[in-house]
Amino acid sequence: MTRRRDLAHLPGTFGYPIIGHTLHFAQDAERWATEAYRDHGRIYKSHFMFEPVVVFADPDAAKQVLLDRTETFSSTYGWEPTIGKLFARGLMLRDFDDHRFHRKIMQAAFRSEVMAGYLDLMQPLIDGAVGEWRGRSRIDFYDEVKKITLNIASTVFVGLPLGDDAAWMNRRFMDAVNASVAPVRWELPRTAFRRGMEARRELERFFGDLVPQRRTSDGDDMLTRLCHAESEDGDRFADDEIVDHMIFLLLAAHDTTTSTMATMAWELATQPGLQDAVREEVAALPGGRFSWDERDALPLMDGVFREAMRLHPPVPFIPRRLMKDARVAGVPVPEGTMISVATLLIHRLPELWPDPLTFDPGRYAPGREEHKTHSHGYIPFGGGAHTCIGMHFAGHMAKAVMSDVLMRYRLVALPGQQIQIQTVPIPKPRGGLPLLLEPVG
């Protein structure tokens, strides 16, 4: 582990002893984060979860490390601090040759065709749970969203409607997010952090029983894929790599395309204007239907959903652990020393991103493209090896939901309303996110 002092030529502060700064960033990790870039600039040393932080809020920093030519920049060692028990061994836990091979043979649930078919099992789902919303005026967006997106990805991945387990599954995997960023690491009684790991045996025994099933049974969901794909070599995965693999793909596939919607219903819903034309944009389509022949036919949406999660990315710091000495930005950082890439400030540089605090779907558009200023000025799915594989997977199902609820309701925000945003360890507003609702036509 790095040293204090082995960081003395940066910027910035360490904080509490042995905490440092975890208190600050648990609790609200923009505003330290924000006020840290401000006091410290772009590069800044800090403390967090027990151990001293290189921070880079620089394009260029994100670019040598997510690109990490040099095999320097370990995921597996970068996130082991937070999530590394919790949700082990699964894709983005992984470096190098090791995350090579389960990339590839996992790649096969990603093809475009396999998208298609997953776009057909969605629909059904979302038009029945949207459906069950009329006669209500009012809802917490966010819950009852995060109830189709973990429906959805059950249906597609496990091929297991969830039904009645839909409760019990929110709250294991919510029970595992929160515990990621707990300051007690150890299993004491009543602790955030034993849930957690309480909540990661029962998933294991849940997916653990399922394997064995699936082994020896056909089917077009992800988890039926896993178990008997094989890469060129004839290698295939063991039961427990495809439990550790479902544990994290479940919850990539809904908890995060979760948090971009609620940013999206929230925007809509206060931009009356905007939310109008998106809905025309909507109603353009064959159908007023989001489909995979369509998939491009909404550039509006498309800008939403991407400034959604460029004010709120889904991974708002990404963590790698050096694994030798290097020049990071031109900066030098000792092995060992852990680092994180700041997505969400790379998000909001002025000089990228004018008025970066405003909500503009339009930056997107031809003649401005402003995610293109910098190859790397643009994170919200990392980059490099560890491009997020499910990245077409969430806009696709994305667009699919709210296309379906723009259809149907208009989104309105109580009078006086205003949300505050929690953004780690995966972004959601506080206090869920009551709106109100009035049907369309």
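Think of the rigid core as the biggest set of C-alphas that the two forms share within 1.5 Å after superposition. Positions refer to the first chain, counted from 1. Just so we're clear, the structure is a prediction, and the values are computed from it rather than from any experiment. Compared with the form predicted in complex with protoporphyrin IX containing FE:
After superposition on the rigid core, the Cα of D360 moves by less than 2 Å between the two forms. The two forms, fitted on the rigid core, differ between the two forms by less than 2 Å at the CA of P313. For E187, a C-alpha deviation of 2 angstroms or more is recorded between the two forms after rigid-core alignment.
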Given for the second form:
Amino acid sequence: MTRRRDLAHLPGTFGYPIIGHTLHFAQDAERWATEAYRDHGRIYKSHFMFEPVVVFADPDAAKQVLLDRTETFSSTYGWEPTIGKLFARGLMLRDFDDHRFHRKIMQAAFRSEVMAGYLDLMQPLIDGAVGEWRGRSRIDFYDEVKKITLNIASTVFVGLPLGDDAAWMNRRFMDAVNASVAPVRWELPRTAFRRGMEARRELERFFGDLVPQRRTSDGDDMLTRLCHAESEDGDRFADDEIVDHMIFLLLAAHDTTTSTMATMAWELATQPGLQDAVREEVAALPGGRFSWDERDALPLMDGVFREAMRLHPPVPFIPRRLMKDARVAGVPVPEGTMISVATLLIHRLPELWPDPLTFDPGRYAPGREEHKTHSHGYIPFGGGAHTCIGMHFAGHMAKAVMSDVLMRYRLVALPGQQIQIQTVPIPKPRGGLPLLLEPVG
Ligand code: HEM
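Would you generate the structure of this protein in the form predicted in complex with protoporphyrin IX containing FE, following the form predicted alone above?
Below, the chain from earlier opens the complete complex, with every other chain and molecule after it.
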């Protein structure tokens, strides 16, 4: 582990002994990171999760780190302190040759013709859940959408019908997720971490039993796809690898998309003109429905989706650990150092994004294309070898849910409503997202 004095050449502060800025970060990462950027600039040292960290709010650094042409930056050891044990051996927890080998196989479960099947599986779930809001004048949008994404996890990812098994799986999965941010990292009695590790072991057994069945059956769900997945070189996953990948995929897909849809809903609820315009766009689709064939037919909705992830990126900081000494964006950083690509800050750099705090879905439209000012100025899905494999899945899910919602209801903010976003580990409105619903048409 890098010592504080090894980073003496960098601006920034380490905070308290041992815990550094961990508490500031947990309480209000957005404010803390923004103030540090204001005081120290695009590259600064800090200290959280028990060790010194170098933060890069710099698109050139993002490019160097994420493209990683010299195999210097480890994703495995970058993510290890938070999710390493609970989501062990998931795709993001692998590096270099081993990662490439696994990614090539997994790619088969994300090909475009396969994606259409996922969308077909998820549409009835979305219809059912959003339809059930009828008669309610107020919902907690965050909670309701989280239920939808959990049901999508059990049905589309694992191929379970809604019912007891799916509910059990979702509960155990949430135990594992909650443990990844628990302050105590040992399996002590009655700790969230222990509950999470027990949940992981139970999920391993559960998926382990399903894999042999799915090897010999057909189905459009992701687990079955992984069981049949084969790379162009003819490689396939072993049973235990499928289990590890499945547990990680649930994590990767779930809170990230919930967070994005919550941001979209809030912005639409507070900008009724924008909401009407997006609704008109959806209404112009055949049957007023989002579908695979119409995936490029919602440019304004797409702008809202992208802008939600710009202002509140679901992965606000991307961690890596240096496997050797390197100069990162011109700055010497010693082997073993933890670094953090601050997507949150890069997405708000005024040099790249005019009026950066304004929610403006037109930024991505032809003629403006602010996301192209720098190749790594807009990185909600990361970049390079670890670029999110589910990015298209996420876009389709968000657009399918939001289209369904907007065709049935007008989303209205409560009088005088303000929200506060808790930024880490994945942005969510503190205390939920209560919104009023008015029937449309
Ligand atoms: C809005 C939603 C999502 C966002 C913003 C998002 C963001 C990201 C980011 C930033 C990374 C790269 C992290 C790194 O480089 O360390 C990543 C990786 C990954 N994501 Fe997503 N994600 C989303 C949804 C999904 C979904 C729906 C799935 C699966 C269906 C998924 C599966 C994965 C996987 C497997 C990886 C690891 C890829 C690799 O290491 O090769 N993600 N995601």
